[in-house]
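Take a look at this single chain in structure tokens; it is the form predicted on its own.
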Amino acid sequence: MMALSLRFDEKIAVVTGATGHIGRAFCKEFAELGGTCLLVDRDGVELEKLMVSLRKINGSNHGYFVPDLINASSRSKMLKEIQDQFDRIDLLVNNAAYTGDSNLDGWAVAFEDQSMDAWQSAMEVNLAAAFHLTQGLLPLLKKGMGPSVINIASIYGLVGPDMRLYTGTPMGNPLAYAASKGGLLQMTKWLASVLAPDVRVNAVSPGGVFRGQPEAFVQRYIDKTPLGRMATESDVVGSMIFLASDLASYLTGQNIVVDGGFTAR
């Protein structure tokens, strides 16, 4: 019977939106766990400080890429970068999201003020990257070892919003990013299909995050959860690191939705 392990030593990922909340906590964690990091972000200055945090873990040679993944050029440009210093790569996760916030136009408002930028915009980071990047990596992920793909969507992609939940608080649930996590999660099966046996992919659809949103808004969350609070950080890499590794050897194709119970009911 073969050993399962959750050990990543000598496997390399790439993660996008690697200074984010989620990418930071799931590069920490592949780190302890043996594994080496490529990390992809907007700001160099954070990915600096990601790259040398990381290297004090395990003293893997991790690294980073700076591109703008709204731009086609710019990712181009990485993707040629990494194929020239790369044999292979183990793990590529599309975790980057372009999520706006308040003080965006045309981003959390109602539907009738939404704008085509803005739409444009979330398409791009949140599905066409995505694409891109899975696109241009494949040739080096089919030389990897039990090599996979795991995108990064949102239980939005699954269901609609209660926008009762957002009554009184600046925040808001734009349209543009229920559709770009729902074209992830059908790029998901689509791609788990065709790029198999070489190549596994999945998704991991996070339920509501504590970062500190209004007290309204966590209350209401709160409520509607059987769980009784809104997910953490480590609830959501747990599942990332369980289909990163050998335990997930079977699972293409599989989306887990980490929302303690949200859309249960």
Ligand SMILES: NC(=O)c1ccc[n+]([C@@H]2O[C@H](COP(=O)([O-])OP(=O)(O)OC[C@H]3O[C@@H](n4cnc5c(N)ncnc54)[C@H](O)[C@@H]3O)[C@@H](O)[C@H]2O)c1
Contents of the next structure:
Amino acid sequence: MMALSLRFDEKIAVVTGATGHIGRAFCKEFAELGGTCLLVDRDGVELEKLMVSLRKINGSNHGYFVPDLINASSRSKMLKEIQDQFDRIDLLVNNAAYTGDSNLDGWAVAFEDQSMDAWQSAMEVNLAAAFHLTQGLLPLLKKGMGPSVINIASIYGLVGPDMRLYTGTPMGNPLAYAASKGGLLQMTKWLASVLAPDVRVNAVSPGGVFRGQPEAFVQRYIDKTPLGRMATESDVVGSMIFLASDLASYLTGQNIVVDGGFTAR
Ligand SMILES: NC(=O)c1ccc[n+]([C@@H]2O[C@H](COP(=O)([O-])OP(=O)(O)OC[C@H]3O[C@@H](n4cnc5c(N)ncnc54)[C@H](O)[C@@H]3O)[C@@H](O)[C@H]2O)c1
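Alternative state: the form predicted together with this ligand, after the form predicted on its own:
Let's see the whole complex now, leading with the same chain.
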């Protein structure tokens, strides 16, 4: 039996939402382990900076693309650029998400006030883009080495929210986000069934990552969490690296819930 490897030398990953918190942490770890990243996000300046820092890590020829993933024609244009420039890819990480914020109209508000515009935006970035990119990159993935897709979902694709967590804070938990992540989990199973044995497809569902949220929210959240803390980016990246690696070569259609036990209670 060959020794199992956690190395990604010669492997190429397309990572959406690459300059976000989790995307950036994943790309750095993937590069530390020898891999090459094709970064996908909206801000060219941030992408350039991340690409330079990844090149310093392992000297690989990392690159980037700057689509707006909410827009189908922008996604198609990027897919064509990747198809023209690369013969194969080994990993696609659908990590970008429309997460909104409390200032966005019709988002972090009561159900009655959630808007169709916000719903459609979340569905486009969180669900349609994952469908479109997986379909568009499939021919390159099929030529990859042990290729796989990792979809970053959420605990809110699995369980309903406890709105008491947000009392007295500007935070919210809109249905569009939850429904899009639930859809992404089902997309994971559907694709795992249909793309086997060529391409493995798995998901990671993080719980809440600590980002300096209001103290009252954090305390209530950790009281509900068996491990007694919120997640860090590294907690999430560990499972992503595992799923991308040879260690997970017999895993497909699975969802690793990285939530400190939040959904176990
Ligand atoms: N942070 C959490 O607590 C948490 C919990 C559960 C799941 N998640 C999931 O983890 C993933 C990463 O989240 P994060 O916390 O790193 O968020 P983040 O906001 O730091 O990163 C998301 C990235 O996606 C990019 N993006 C969003 N819309 C885009 C568009 N239209 N075109 C191109 N890029 C776009 C953003 O620019 C950003 O860099 C997301 O799928 C999120 O839903 C996060």
